[in-house]
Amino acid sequence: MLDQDRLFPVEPALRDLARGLYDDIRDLPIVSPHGHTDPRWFAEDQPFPDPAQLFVTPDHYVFRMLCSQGVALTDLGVPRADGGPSETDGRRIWRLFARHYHLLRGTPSRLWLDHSFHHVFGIDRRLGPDTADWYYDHIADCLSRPEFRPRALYERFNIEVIATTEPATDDLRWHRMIRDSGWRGRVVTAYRPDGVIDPEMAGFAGNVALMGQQTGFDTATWAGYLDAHRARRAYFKEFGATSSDHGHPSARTEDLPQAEAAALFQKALRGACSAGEADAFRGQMLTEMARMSLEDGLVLQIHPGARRNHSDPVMAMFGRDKGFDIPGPTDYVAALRPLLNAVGMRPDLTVILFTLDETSYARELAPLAGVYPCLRLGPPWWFYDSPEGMRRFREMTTETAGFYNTVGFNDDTRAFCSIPARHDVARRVDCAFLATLVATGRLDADEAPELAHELTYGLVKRAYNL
């Protein structure tokens, strides 16, 4: 099903050269600095179960191109906020995937589907209408076996450690049930604090005041708020995180006079924030997490500019995260400069930029990391995480920012059985990369296989300190 020289170079020579340095890294094992799966899947190591809830429900990338030719949501099995009426029998949905899944073609999804029904499933033969019952069997039969059990598939995908992402008020149980399991996989989690950060999120009063209550802080006050932040971090540290992550609307960053946060600490707590003061608040929070990882050496990860849940009926019958967050333009250079002025220059902390704006490679995070040490580039994200999105961040960024102030790749996602493909895409853009610089004589061949290397695992080991 899959062409053994994808996404290598049509030309003889070229492609000679990237199938060399990829048959040197291919099998390097998988490091995943940032990602969602779920941690519970590897705390009770349960069957999946069946492929409609592997493959199509959980993963926004997949419904919403169906979404995009009319499919509802409630007939692939996305559930509804109210628990309303939604599809819940797995092999109608997995026909109604397989109906549709032409729509698919070209597209990064395809890639990683085909790689993983073949790869992981052992499936010769493409998916489709008339092949949609034989697929939707042989999964179910395959996820019924012992070696097709989480714990079994992390081993089987040679992963080396997989961080997922916990609200800072998650009480971390199934970290500590893998904890306590004796099984020797790295599972570790990443500090998501948006939900008692940005007041514009529903039940931040109530979120910060269970921080509170988890901490013995009074969060009620502003010194209360910081220290209660510290002491969750240092919490999620206990169970392997090394990292913090941020998804906020804009890059923005602020480094108020402390008397001045904490009136608009306070403002955010009585809901009276105005849109522009509760950006101001998640930007002083940027600075001040940024500020907590040189104290506690998390690093720190910036994921800006999803304009998120675009659509309103969308949002009020599905809730968060269901295929409608779009795009938009992001200022890195303006929205940076206070958190750059408090900390920039400092090599002991790590903040690791990524983007949805790619007029923004070569133009501002390029430059940005190419001159702070405190700043690098994480990789091309979601819309952009594909061929075509990997190649054009090499080609934009590498001029100015060369590869070392980059960290690898991470996959980001939550579609567990997508990992190893996602990674091999990655590994196989880079391969070709290298090899048209070393055959336009920008990079000695010697040099090649050490930075293949590098890019695969060395710089996302040191980035995020696995």
Given for the second form:
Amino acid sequence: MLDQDRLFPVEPALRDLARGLYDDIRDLPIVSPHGHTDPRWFAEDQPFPDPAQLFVTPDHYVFRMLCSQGVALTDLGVPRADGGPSETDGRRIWRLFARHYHLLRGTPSRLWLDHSFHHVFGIDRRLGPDTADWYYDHIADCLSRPEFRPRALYERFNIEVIATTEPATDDLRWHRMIRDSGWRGRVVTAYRPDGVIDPEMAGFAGNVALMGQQTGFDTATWAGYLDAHRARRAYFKEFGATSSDHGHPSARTEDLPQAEAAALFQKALRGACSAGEADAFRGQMLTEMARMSLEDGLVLQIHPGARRNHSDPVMAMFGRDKGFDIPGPTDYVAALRPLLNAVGMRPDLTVILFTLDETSYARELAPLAGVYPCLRLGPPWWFYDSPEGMRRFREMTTETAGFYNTVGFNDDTRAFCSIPARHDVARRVDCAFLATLVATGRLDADEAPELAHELTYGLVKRAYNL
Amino acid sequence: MLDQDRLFPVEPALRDLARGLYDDIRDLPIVSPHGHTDPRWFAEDQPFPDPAQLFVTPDHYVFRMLCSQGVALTDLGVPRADGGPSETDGRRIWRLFARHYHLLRGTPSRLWLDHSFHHVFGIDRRLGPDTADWYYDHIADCLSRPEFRPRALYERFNIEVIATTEPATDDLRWHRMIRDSGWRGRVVTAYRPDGVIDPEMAGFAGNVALMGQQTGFDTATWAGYLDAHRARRAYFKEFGATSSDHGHPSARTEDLPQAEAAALFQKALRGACSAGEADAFRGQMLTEMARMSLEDGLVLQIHPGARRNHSDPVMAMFGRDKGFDIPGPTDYVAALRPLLNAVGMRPDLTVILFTLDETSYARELAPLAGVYPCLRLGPPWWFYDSPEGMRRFREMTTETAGFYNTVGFNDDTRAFCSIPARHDVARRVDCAFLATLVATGRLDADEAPELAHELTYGLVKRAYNL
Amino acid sequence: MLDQDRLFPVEPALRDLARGLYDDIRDLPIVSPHGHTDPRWFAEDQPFPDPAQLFVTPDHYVFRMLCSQGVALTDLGVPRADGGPSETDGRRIWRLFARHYHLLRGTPSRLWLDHSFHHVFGIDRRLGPDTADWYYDHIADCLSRPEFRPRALYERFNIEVIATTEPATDDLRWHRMIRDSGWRGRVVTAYRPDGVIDPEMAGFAGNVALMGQQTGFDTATWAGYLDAHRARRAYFKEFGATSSDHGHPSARTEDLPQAEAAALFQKALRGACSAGEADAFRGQMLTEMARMSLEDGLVLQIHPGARRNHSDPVMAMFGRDKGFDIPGPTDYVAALRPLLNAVGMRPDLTVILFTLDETSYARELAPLAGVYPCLRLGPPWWFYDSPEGMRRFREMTTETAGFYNTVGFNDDTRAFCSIPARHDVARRVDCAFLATLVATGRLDADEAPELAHELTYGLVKRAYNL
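Next up, the form predicted in complex with a further copy of the same chain, please; the one we just looked at was the form predicted on its own.
Shown next: the complete complex, the earlier chain at its head.
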């Protein structure tokens, strides 16, 4: 069902070279520094529910493709935000999915799903209308067994450490429960303060007030607000956090005089920011976060460029994160300048940049990361987390930023079973790229294995302090 | 003269795979849903004039390249808009063309021309100064024979259906004549209303008035104007139209309150629109056209992004469509939002998007088409209708939009003899892409032939209702 | 140490084809029409100083990469603009460089350096911490010998002609000294008037005044200022100049009424231009320079798109050209229109366009150069002067602009020893591209050698009138 040489170059000698590199690193443990698995899984270690709820309903890569061909999201069991009905029969959802499985031909989802079906569930036939029920029964049966519970899968997947992402005001109860359980799996959190940084986010003022209660600082003042961030970051560090993460519409940063920043914060609390002022405030907070990173060592991740919730009717019916976030052009050069002028030359700071705009790879991101000591390039993200996306990333960034300004792979997923598949794709594509460099005289044969190890394991461990 | 394995991958096993896929679909009939051949050819079925008027004078791909190296357009017989003289001796034009044929090395025009020379005219030697006269005599001789008349070529080219493009106010006399002739060729029209939608087009108000006379609706009112569109669309449908086509500077859409739209229309009729208002009116009309498509089933094609008539002196001397249209950056995400919020979730609507800005493929177009039920991606267009352009299209769109959100190939040409060549290029490049997916384990071997058939025949038939 | 087949395709038959093309042109003389070597080297013919000053301290490609990983520029001997200390011990700098040499893996700098070490200095082992001292001693020893002096290397590198770049107000003393020396090497200057054209450049008014003194024209007036340019261009032509070069933030051009241009010039002299007015003035001067090119035949080169001196602290400590210039999006279509409307259809004018924004290759630059007689595409520049950059250039421009609207290779470097390496990379990548076209039926086998010669030698000689 899976080609053992998938994603390697086709020319036989080059394929051998790539396979040789891959064989050396294929079994390295998974280090997953950024993702969206649910810590509750590992805390409670309950069985996953039915196959549809594991593979279809929560996976926006999958349901967006079916939606694009006219399948209703409600028929796929996507839960509604407006209280309306949605399919709940797992088997019916699964059959609908199977009937449209061909739509995923040529997509990374197809690779991830086939890999999961085969490696996690031992399946050796293709999903389709004819095999839908067999699949459903087989997977459902597996899920009822102890070796398919979250902790067992974590161990079987050879995960060394996995990061989840929690809002700044999260109580981290599941992380506490994991820690208190004595289980030896390493599940760490990451500090995601968008809800207390973005004045345009629903509930902003309430979130800021809650952060005040949680920390004892007066978050009605700028100074207290910053102290509350420091306290929450420290709290997250107690649960293993080594990074913060920021999902902003743009990469804009600011380094305003503190009095101006304080005034902007007051306006944000009153809900009185214009769109431009809200953007400026978010930008100011990236620089503040960078300064805190210099104090506490958290790595700063910037994920900019998604135009969120593009469809009003879908937002009204289903809410956020339903596959209707669309990328757009993203500037980094002017946008990052205030932050970089403030702290960019500090080698003790790490800022990891992601993009949904590939035009920035060679034009902006590689030139920036290839000179500023604090900057590193995050791996291809979201729509680019794919064989072609990864290949273009290496081709467009390596010549200017090299390998050592990159940080290994992020799976960035809530689809737990896809994690080994995603890391495997990255490992294969990287080995194919390295083999090509060797075969074309751009890298010595003895350097490639060392780099394969770095791209898989070394860089991510060091960049994220894991 | 033509490499039988052209455009296939070079690695032998992969080449075999691609050739195998191609052999299965190479002889499928041509479905040409969008193009600019002249319906008069098929109506009157007269011989084409001389070789220069067939291959040089009307082909802006060809004469723009010669122009770029200092050949005067007048010497190539390009007709002047200002009444000045232009070369009319076909043989002199042909010799000039032959002397510069090497300039086309590495371009798709070279591929199309060689293919036409060989397959249409049975030529087995390369065009150049030495062979110019031989070529001219040979082609001229062919053109005088009945088997080189338009209908005979249509049949020989194995065309199943071909669409032309006519302005909204065209009387479609040639289409009527074709229909009345009893000939079994299927030549359909397409509704191109730019002249009655774009307030900045010369003659806009007059065109709108003419549409009123043609339909009996009072096109001095917004409601009458919309009704006149409905009537003209119905008229075009009588002559086989299954689509409308819109060539706008941008992809901007609007969904204004009807009273505002009506006021804007009045301003447009008075010639009083600012540039911004004209753009808004065009944008409003795309949404109105989409709503009419929901009523009458016409597919909506959007061709945005050309900066037309870049050179003032060329425009003054030669007029429009002389190779001086240059692409620029084109936004789709914000631009299409009003239309998509209005009707984007309707699976009974088809909107086909084209681009001249490749940066939008992976960043905007694939993410949009990969989620909105109404959206489909048009094939690589104009400067991208080429082997490298087609390869990049597949590489940059498939992983996010899949294959089923694309619509097969458009030749989009007025160069009749190049139609088989252009479709052949697309078929070869698609088979090469599919073969690569199979050889790298991204597609099963039994799925590729089915997809090759879909990309060549199935998708275009269904997307365009042909 | 160097793979003899580096940068060729991997598939054996295709590799043979590429190697065959390369063998034919590998020994053609180097024509270097644009670069930044120091004419003083050739004038005085003194030995180069130590290895660090040859390879590390002046090479911003090298020190920016080390800087990006936390190495202080001062430790690399980069001279300070603020008078502070910087390392001066060549051996210490070299050891630091050697310890970080692995950072350059996968970059063109690594290719250039290894090529220089091997071909210029006969080295057969890799640079690293273990070989640092051996390398230093070996290169230092070489540099002390006569056959490593600039003129000897010029001859050994098989350079036919090399252009340097001097400011408009330079006295060209070193060029005079070269000419007077009777040495047969051909070192020509190029006219780089940014300092007297850009109102935002430090010293603008003083430079303009100096140009007045140099020429006897009253540069306090617009007419005198233009005449002074004419005189300086004529002076540069005496020292072999065949081109002017313009490094502007954007590609903006203007064609203002002369009275407006004159008023803007006065404002510029007074230092009273807004940012927009300064940009307009630079744009006006591009059109003026193009008009002068029609008089005196100098080729006009436009190098737009770098956001210079991105880091304020680095600018304050080290000054300009320290690796902190970052590209950004660059428009050509609207920007060049005024110039092109004024003189774009003149076949006796040559304007060579460069870009740091690859998105413009296929979207804007190839369509423009593929139709305007005056336009040519410069080779991949700066961050794109690399194997992948060159490959993308050919893939994205050839289908629309062909080969004959390109101008061969520029090394654009002050790193003298890297010149043969850089030209060799271009020759290999071009031969690989041509071989691929032949193997995929897009070019006849007998056309490829002719094109290889053109891309290496013919086009650059003709485009630059060298």
